[in-house]
Structures are given as C-alpha cells and as structure tokens.
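Next up: just one chain, as structure tokens, the form predicted alone.
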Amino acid sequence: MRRALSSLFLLILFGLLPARAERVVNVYNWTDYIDPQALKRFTAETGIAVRYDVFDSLETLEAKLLAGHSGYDVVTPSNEPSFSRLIGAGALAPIDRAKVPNWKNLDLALMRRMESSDPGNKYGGIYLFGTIGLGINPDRIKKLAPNARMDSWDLLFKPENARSIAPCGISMMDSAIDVIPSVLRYLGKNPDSIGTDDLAAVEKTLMGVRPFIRTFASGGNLEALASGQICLALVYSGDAIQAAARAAEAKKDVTVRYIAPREGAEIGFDMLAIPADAPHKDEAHAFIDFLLRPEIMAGITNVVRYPNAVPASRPMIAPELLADTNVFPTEAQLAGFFTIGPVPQAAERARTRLWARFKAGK
C-alpha cells in the first residue's frame, strides 16, 4: 500500500496524473467595498480560496467583461446602465437559485425595482446600494464660500462657488456614466437624455467648473476627503460616509459630511452577478449564497457603511448607521431619488467624447 501511494505521488509530481485542483472563486468588486473578515470566513468555512481584485469605475468593469475571458466568477455591476447592458450583451449567466438558498433573504420590494434592468431577477441579486452626491468638509467650505448653499449641486456646478472653494481642493469621480446623469438632473433635464442640446448644456456646465477641479478619481476620493487633501468631491454616498468615519478616527481636525443634493441624487444598486464565461460557477454561487446571510451582510454594512438589501441583517447593524438617513434612506427620501436607464451605444459614444473633452479642458 505504501509503495502504491509512493508511485501515485511520483506520477502526480512528474505531471503524469493531474493533482486535485484547488477550489477558488475570482471576485471583481468596487474599491473599499467588502469586509475583509467575510472573505477569510468564507474560505475557512468552505475551503474555497478567494482571489480578489478591485475596480473604481463602471467603464473599467464593462470593458473587461465585454471583452470576454476576464477570468472572474463574481462581479458587482451597478443596475444601470452596466448590469442591464451586460445582460443584453449575453455577458452574464443566469443565477441558479437552487444553489443560492439565501436568496430568500433579499428585500422583495427592492428586488422589484431591479426588474426594469433584469426582468424576473434572473441575473443578479442586490449586494449594496447608495446614492451619488457631494462629500464635503463643511468648516473649510463655509470659510471660503460663506453664502453658498450646502445642500445643493450649486456648491460644485456654479462657477463662482467652485472658484471660491478650489483652494482647499475639489475632486470629481472619473466616470461619465456616473457624472453626466447628475448634471442633467441638476439642469432640470431627464437624466437619461441623449439630446444634442441637452448634452451641450451638460458640457457647458462642466466646462464652467473645469479650471477649479484638482483631480479626477473614484476610489481615491475616500482617502483624500478623510485626510483633508480635498474639501469637496462628487462621490458615492458610502465613500463619503467612510471618509467621515476615518477622519473622526484619525483625530486630525477634519470633518466630512455627505450631502444628497436637494435637486435630486441618483440611487444605484450594485448587483451580485456571474459572468457567462466564469470558470468556477459552482464556487460563484456558493460565494453569493454566503454573502446573502444576514450576519455576513451586517458585517459588510458595518465596515463599508453602505446599506444592504437583507432586512434580517438590521438587528446586527450598528445603531448609529441605522439611524443615519444617508446610509439607510427614509421612504420619503427614496421617493425623491432618481434612477437611470440604459443609453444607446451611439449616444454613449457622444457622452464619452464629451467626457474626454471635459477632462482635457478643451
């Protein structure tokens, strides 16, 4: 028996017989968007190793998945426009709910909202959600622009305000997908508009403040706000709320607040989805099922400060987060937020060219 085992070892060693493959799941998620302890616990419980990469814009995610053979097993596209566009392109696989028993934990009302992107909720479940608005250092801004409204997109999009605030640093997320709908809403237009005149108005508004923008960043805005390198940023809500917590922990006299502008803020849902060509679909289903456990989702929300769609997680979420309407919006707030729809490819190209001109400042 010992001789037989030795022979088997030698066959494996010299590649004549395949060694047992390691179980792995390759995850592609937003920056600062997971509880690291959840990844460790998943591996400890299942024996499945997690290879974890991050992105900071929907453009980056879409480019990888639409090119195919990304190697990823679980991804988190926002419901619009990326999730619906990836579904339409055949880039996502249907979720086998028999392999995800914790699907039952998802909030049915929120999942119904996703049916406009994914009829029948076939391709994904909600991971986390949030809004797009302004991260601010109110004390520094008040000193520089004492008459500016602190609850309005005017703070950023009015050139006179941006000029006054520029000395303490203004940053904008580097994503046409996220920024242009907010500018359209600010201008009183349909956030999904593809009209030439409307896009011209967006470009005029953005160009009016371009000289005062110090940086374009998505993931980097969090640390820049928390450290006081900037005092105004167009950001995701959870990033600003994380920045506020980090600033408080650092005790460096930096105060950060998140503002959902009164003219309207976009609400977006990030979906747990599986690429159509994912190499480890069973492991992907196991990972999604694990994340949808109430205690796991509570831990993620407590760390990243974004709300989740698993109501049973609420008793395990920090009370101060549950009480913060920037994290868990009220029903009245939810009614005032807007969502966006898919944009035709030709119009998307026009938006991309607009964005390139804006960033270049010409």
Given for the second form:
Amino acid sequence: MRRALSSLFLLILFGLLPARAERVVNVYNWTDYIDPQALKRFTAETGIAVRYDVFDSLETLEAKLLAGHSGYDVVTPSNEPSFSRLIGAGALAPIDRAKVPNWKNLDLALMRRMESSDPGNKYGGIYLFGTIGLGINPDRIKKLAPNARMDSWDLLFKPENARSIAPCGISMMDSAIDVIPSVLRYLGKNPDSIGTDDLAAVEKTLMGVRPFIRTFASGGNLEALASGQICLALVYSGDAIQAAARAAEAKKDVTVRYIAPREGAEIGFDMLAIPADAPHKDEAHAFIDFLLRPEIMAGITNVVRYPNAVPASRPMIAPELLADTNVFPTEAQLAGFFTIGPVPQAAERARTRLWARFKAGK
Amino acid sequence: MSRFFVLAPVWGWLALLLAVPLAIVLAIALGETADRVPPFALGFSLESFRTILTDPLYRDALFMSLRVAGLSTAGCLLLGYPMALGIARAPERWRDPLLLAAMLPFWTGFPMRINAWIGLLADDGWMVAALSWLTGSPVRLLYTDAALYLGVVYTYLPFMVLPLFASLSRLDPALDDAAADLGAPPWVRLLRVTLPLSAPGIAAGCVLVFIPAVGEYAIPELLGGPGAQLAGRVLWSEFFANRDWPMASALAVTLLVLLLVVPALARHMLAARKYCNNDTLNRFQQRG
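For comparison with the form predicted alone, provide the form predicted together with the partner chain.
All chains and molecules follow, beginning with the one already shown.
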C-alpha cells in the first residue's frame, strides 16, 4: 500500500514536471523495473522530462498498444509472444541505430537469440531478462509441507503440496501467456503446444490446485511475498529476488527465496521498443541510448535484480548479485531454460478460455 | 420549429454520446479478431454472440452479476430504508446534518475508500482478529464473497437512501396520525401506510443500485475472490487480457439488453399493481 502510494506520488510528480520542461518522453514499463535515480539523472542531463507509467502483465501492455494512440514513447514487451506479435501487427517503429550510439554495448550473442522474434534486430534491444519460477517462504513451507521438494514445480502443481501450503497463502500470476507454457513444460510437453489433449492436461493440473489459490495477481506478488502475506507465488525471478531483499530489510522474520524449478523455467527477454505512433520518437531514442550506458544498466540491475545484456556493466554490479545464480544463471542453468514461440490466433482463444475457466474455478 | 431548436441539443447529445457509441460497439461485436492495430476486422459474424449463449462461462458470469446486484440491492434496501426513514422523521434541524453524514464519506474518491476496506479486511487487520477471536477459528474476509457484498452495499447505499428520503420526507404525517387514531399499531402503520406510499422511492432506489451494480468491475476485482468472475470482470479480461474486442463488445451488448429488460419488467409490474389497486378500489366503491 505504502508502495502504491509512493509510486502514485512519483507519477504525480512526473506528471507535473512537463509543465516546466518542454521535451517529454512517456515510458511504459513493468512494475518495479527501473532505478528511480536513472530517471532523475536522465532528466538532469538531457532536460527531457520522463512521464513514467507501469503495467503488470503483457496482456495489459498489448491491449494498450494494439488499441493504438497509446501515447507511450518507450515500452518493454517480452520478446515472445508480445514483442514479435507487436511487430507483426505493425505496432512498433524500427529503431534508428544512428540515434543510439550505445547500441554497441549490447551482448551480441544474446541479441542474436532475439533474431527469431525480430530478424535483423530492427525493432528493439534487450533491456533486462529473467525467468519465471516460484517465489517461496522456505521456513513456513518446510513446516507445512515437510516432504515436498523445494526445487520443483511440484511444490505448486501437486494438489497435496498446494493443499498443505494453502493456509499460508498461494498466489498465481494472472497471465495465461506466462503460466500455460510453464505448466506444459512441467507436464513434459512442448511449451508451445496447441494440442487439445495437451491443453486439457494443463487445465486438469491447474484445476487440481485451483481451490488452494488465494489470489491472482502480477503486480501485487512482490509486496505480498515480502510482507509474508503469502508463502508461495508463481512469479518473475527478479520480483521474488526483490521481495527477498525487501523482506530482509524489513527484519520482520520473513525470508523469501526464488526457485527456477528443475523441470525447466521459461526465460524471457524484455525489449526496449518504440511504438509506431509514439509522439516523441527522438526523445525515445535518447532514453534508450541513455539506458544502454554501462553505468546506468549496472545501477538498474543493482536495484531491480534482473540481469542485463550490457557486459560492460558487470564490474559495477554488486558482487553478491553477480554471485547469485538466480540472478545471473550459470551456463548449465541457461541450457535448462526454455523459450517460447508465437501461438496462432485461433489456438489462442482456446488458451484464454481455459484461463478464464481456471480463474472462475469451474 | 422553435421546439426543434430547443430540443436539438438533447437529440445531438443522445445521438453523439449514446447512439453512435452503441452502433460502434455493435459493429465491433459483429467483427472478428485480427493481429493489427486496432485488433479486429469488421465483418458480419455472430460467432461471439453464439459463444456467449453456449459457453457456460459467460452464462454463469451474467447470472452471478444479476445475483450479486439483486442481493446487494436487497441489502441496500434493508439498510437504507430505516436510515432514510430515521432521517425523514428526525427533527427539522437534525435532517440536514444527518443527510450530510450519510453522504459525506462519498466525497472521498472511490479508490481511496475501497483501498481503506482492503486494509480493514486484510488478514492482519483488526476486523479479522476480532472475528477470529469471537468465533474461535481463523476467519478470512478479504477476497471472499462477504467482502464483495460488503463493498457493493457500502458503495451503493447512498443511491438507495437519497430517493427513499426524497419520497419519505414528502409523506404527509397526518396519514400516519390518522392510522394511529384508528388504532393501527406502529408496525401496521409502517407496513400498510408508510411502505406502500414510499413505493416510488423504493423502485427508484432499487433501479439506481441494481443497474450500475450489474456491470460493476472494480469492487469484485479489488475485494472479491478470483472465483467472483462477474460480467464486468469477464468483459474486462476479454478486452484487455485476451485482446478479443468482438467478444468484449458482444458481452457489453448482451449486458445492455439484460439491463433494458429488467427495468422494463419492473415498470410493467408496478403498472400492473397500480391497475390491481384501482381494481380493488372499484370493487369497494361498487360494494359501497
């Protein structure tokens, strides 16, 4: 709540600034996904005010961009399925590399991986990346479900585990895009599967634990985990790691840990992109160029605890983060992560319908 | 001719802000989803309406909305009637302050008030602690149906109290006195004199609460559990989460049709009752 209020205050603050400064950039980013100092420094250096707004799921971002005239200048869609779908729909503008000299700082190997979504890397550069897994409160889960493996999706998707943990609070990410592939992977299927039988199996798994889910939330998970209101949540890696840090700061006897489950976790790259109808394209390029500076990227990673794709930032990143394999995965871990591909439009309705039934619990 | 000019702004307003948007929504409802900006293609497909009528998900959502709105309206009436009656019968100098007290909380923004309820109903709030202590077992309030109904009744109560007060304060106190003189005890006076005479206020209050409550999105989203998939919430997720504009529009049209039918039925029933009353009256006169 306090966070919501303070971010509201920030929004008002940024909303008031453009009255004095003439140049503006409207940024639409994930919740808890920026170093606030970076925004201040950008405005101080360039005189461009930042109007900062946040989304908490890819669905919300796509809804706004596909409606058209969103007014945003810089957005951060995940490479699949949103970034590639937005490119396909003609909703993004190509990046003018001449206006982004710091583009050269991007890790070429990682950028090459993005070519499957964006051939030639025309529409975006990597901002941060992370995996989707479980945020847990290990102490309380050990008490409630002493026999459960702590490194597996079983913790959430096995009904007997979920039932034991339920009194302490289980939260599900409210995003069909981000949850269904992980369930498919847990069941040993192709994460991109659109087969009726596979989706029926997903629905059966989800419905099996549905009675034990207290809330569906994306943005709210972080705070709820950190304050101990919930013990188990399907989350983005950095959110759980930020929650762990906040819980440690609060010293309220809550510990939080992130788990990239051993059956495989989805890895997603969030891209810095510019909407096709962005009203301030020059400012957007300046903002992206600023973010790709090694020292700025290092500051962002230090705050939000997601790895970036600017290798030169590493010396300035806190050593304990560099050593944390949940933040910077090892090569062996990277090999175990999976990426997802686009889902055909027709098959998507089957997925969204499944998700609606799951949420309704029938 | 001058009548035309006087009414022109009204017709213009209705056309621009009612007819045109409705036509757009209906056109989208008949279209199909597509990967582009905006994400639909015009056409003539009844697929979305067919899905709404056949998929139990939507039927359940519509029924649940009607049930929540109906029970909340009843709750508002049960709470609001004594409130309005109390205010209307209060001494003259107390009326305005009491009315103000009923309205005052609603001068604060709606999200603020709902967020306050989230804090009050949360697991670590004092309400949960008190209830758990009283019942001797752990109680949960936030994200339950109880919280949902509480939120809806709390939010819409003034819409019930105001028309009820308007109707009750206009009643001639002499009627009540007359009934008392003829030996009617207080509860008979309430049931047979005051209540029937305030029927227009009850009808107005119920319509004012019921109609917006059916389409309510924010309260179930913020206070209700994930199972409380009311029509407003399902519509939101079709539009935002699924980028399925035709489906969202078709749902909006269906909801609108339902909302036009309910008040029409209410009016029909009221008219029928009036007719019935006249009928009894006629019979009395004939007998006399």
